[in-house]
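We begin with a single chain expressed as structure tokens, specifically the form predicted on its own.
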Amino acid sequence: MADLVIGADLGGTSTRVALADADGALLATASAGGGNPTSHGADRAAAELGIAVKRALDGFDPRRVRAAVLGVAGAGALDDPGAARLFDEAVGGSGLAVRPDFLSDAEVAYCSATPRPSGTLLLAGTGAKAARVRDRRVQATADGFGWLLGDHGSGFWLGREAVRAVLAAIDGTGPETSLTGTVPGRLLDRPLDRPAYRRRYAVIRAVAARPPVALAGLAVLVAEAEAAGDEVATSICDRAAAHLVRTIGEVREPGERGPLVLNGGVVRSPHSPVGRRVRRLIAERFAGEVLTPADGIAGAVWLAVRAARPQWSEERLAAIHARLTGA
């Protein structure tokens, strides 16, 4: 009977698991709730992982699985032995005879874009960080400190800067901007009160009443305002791109020519306001091909194939990567 592998992508919104044969042909996929142990807690995240793995294995013999690679957003939480045990048990409860390999989402995202072993990754979604990748493992990181300490240029950062611009416009200490209408409209359930001091405190209270990372939901308003020619939104996007490229520079070694992978909602599309600027600044500063990854689960499956078939040539593994990613 043919050997099997498992690849998984555990994010804040969902846990996705794919079952494939050792040649990388997908046989089944399944999903469950969010699997980020940092944002959801290890108990809940592990439980969702267990559900997704069992769904993917439905109708298959788990003893045929030769390798399992799981990319985890918030993987640092698994440094805690108790959390790591919960995740091991969640997968082991499905009957697997192999111990899963838990990797960071950065490593899986990088390998979803390229089979080359070394390069650089920029992740810019709700948060933001850059990573130097060597032999398909993260060697060094920059930023990724979270909304309170960093994540400069991220979706959260864009949303926060939008609110700050609105407050400055209301106070008369900053330029007028169309964000003064759209941001409060998203935050409040009624029109802004007047005079100005009542309007500013309404916005401040609305922001304080929400989880801080919810500010990332305002990033789309910045993009819309930039597209309409708003100068304040344009400035915010300019500064976001500068922050992100500076973060790349903290981990990308001088003269490096390996691939530079861009992932995350802020930069993934070359047509988005920040993604467009980041690519322009990268071309001015760095060498190497700029790539965007396929679905993160493709990288996890490919790494599982590598683990299950260490004797295979790089050429054969590269062909499997191309098939999995549609390259």
Contents of the next structure:
Protein chains: 2
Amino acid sequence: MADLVIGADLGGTSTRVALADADGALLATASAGGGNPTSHGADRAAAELGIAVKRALDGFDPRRVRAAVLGVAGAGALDDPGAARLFDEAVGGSGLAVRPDFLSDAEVAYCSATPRPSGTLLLAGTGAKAARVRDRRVQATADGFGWLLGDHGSGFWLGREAVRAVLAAIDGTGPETSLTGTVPGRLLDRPLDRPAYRRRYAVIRAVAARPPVALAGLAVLVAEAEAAGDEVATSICDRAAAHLVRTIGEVREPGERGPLVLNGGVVRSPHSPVGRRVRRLIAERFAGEVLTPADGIAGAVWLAVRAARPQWSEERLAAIHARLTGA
Amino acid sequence: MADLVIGADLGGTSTRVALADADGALLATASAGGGNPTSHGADRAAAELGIAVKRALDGFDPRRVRAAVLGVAGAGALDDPGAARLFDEAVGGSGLAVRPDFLSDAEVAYCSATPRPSGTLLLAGTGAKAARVRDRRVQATADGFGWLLGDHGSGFWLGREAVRAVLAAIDGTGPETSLTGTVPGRLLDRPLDRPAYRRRYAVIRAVAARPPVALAGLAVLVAEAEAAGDEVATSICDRAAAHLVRTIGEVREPGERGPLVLNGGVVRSPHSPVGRRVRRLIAERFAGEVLTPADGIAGAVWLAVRAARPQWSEERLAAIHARLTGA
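Can I get the form predicted in complex with a further copy of the same chain as well, since the one above is the form predicted on its own?
Once more the chain from above appears, this time first in line as the rest of the complex follows.
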């Protein structure tokens, strides 16, 4: 019976598991509920993982699995020995004979973009962080402190700056902006036809009534205003890109030439306002190819193939990477 | 029977009410629980106000009260007609024949510092805002957006910057600082004897486990580190003062010479690290006397005297102000 491998992507919205042969050819995929142990709790996330692994293995002998690599959003929670044991048990309960390898989502995202062992990852979605990758492991990170403490240049940050710009325009301490129309329209259920001091209070109260991370939902309004030429939105995008490139600079070593992997809704597309600016600043400041990752599950499967076939050449593994990621 | 006035200070921790004669001589004081309608809810805050007013009036005929001025922290909540009615009823329930005048805590704090009608207030405690005062009313404000959206240079901001500096030092992306010892000591119940990636996660998790405003409690560690010569803490205090003076500049008009009133734990003392820096920057940039307010209740009583005695000269009222505020 041929060897099998498992690759998985445990994210905030779903847990996805792929079963492949040792050449990385997919045999089965399965999914279950959100698997981020930090946001969902380790016990709930581990239970979802157990369900998804069992589904993916349905009809296959679990003892044929030679390696399992799981990329985990919120992997910091697995520093807790109790949480790590729950995750080990969730996979072990399927009858696997190998111990799974839990990596951070950053490591798996990086490996989904490139077979090269060392480079830099910028992740800018709701949050923002950069990671220095060496031998496919995160060696150092910058920012990623969360919305309360940092994540400068993230979707959350863009939304918060949009509200700040609106409040400054209402107060008369900042320039006029089209965001003054669109942001309160998204936050409130009635028009802002009140005097300034009431409008400012209504906006602050509307933001306070929602979970703070919901501010990330306003980032799209900044992008729309920027596309329409709004100067305040343009300045917000300029500052976001400057923050993100500064964060990259905190982990990227001088003279480094490895790939620069951009992931997350704020920077993934080269056509988005911040993604465009970040690429321009990167070209001015750093050497190295700019890449975006394929689906995280491709990187996880590829890492599992590497683990199952340590004797294979890098050329052979790179060809499998290209096939898995559609490159 | 001689006329009476009421002055009150409704804050987050207590509701304090003073009864005085028309010359501002205090006859009775009373207090009740927190009276901030934004943080406590309008019904609970109004109930505490009703209790405190009744206590202050105990033994006096409420129909003798000619004016009542109440300074309200979180006064924006009274824009809601339902909340305003609850507050009116809470005072009216004591049998007062006059309608109370609800002012913002900023207006009362300003009037507690000076009898002059126009100037600038900087409030920097847990939050931070500046107000342009004209004829003893707030005409414009800057910042005061709350910890989620702004309050740059506030106690919250100082505490957050302290944690950010610790995370950067742990990550190796920022300079070493003595805060790396003191801040985690305050946040965690065990020493940080773990590898860097675990320490960073432990600090972020400890902050996330508390209410965000609890970060303001770390501001004192910044002041201690600054006093001991820590360069990172010094830089945080420099930036806090620059933020606060920029916020003043957003409401203070060019050439304005009215008093500059500093209130709140971050700036009140001229010996505190941020208070010292703010005074130095103010002296460089603005004309006008720098003052700190007396107890807010003094300003409220004085404004009630003004309302009860519109025919009195400013000289006479200024003398009453000096007596009430101990100036």
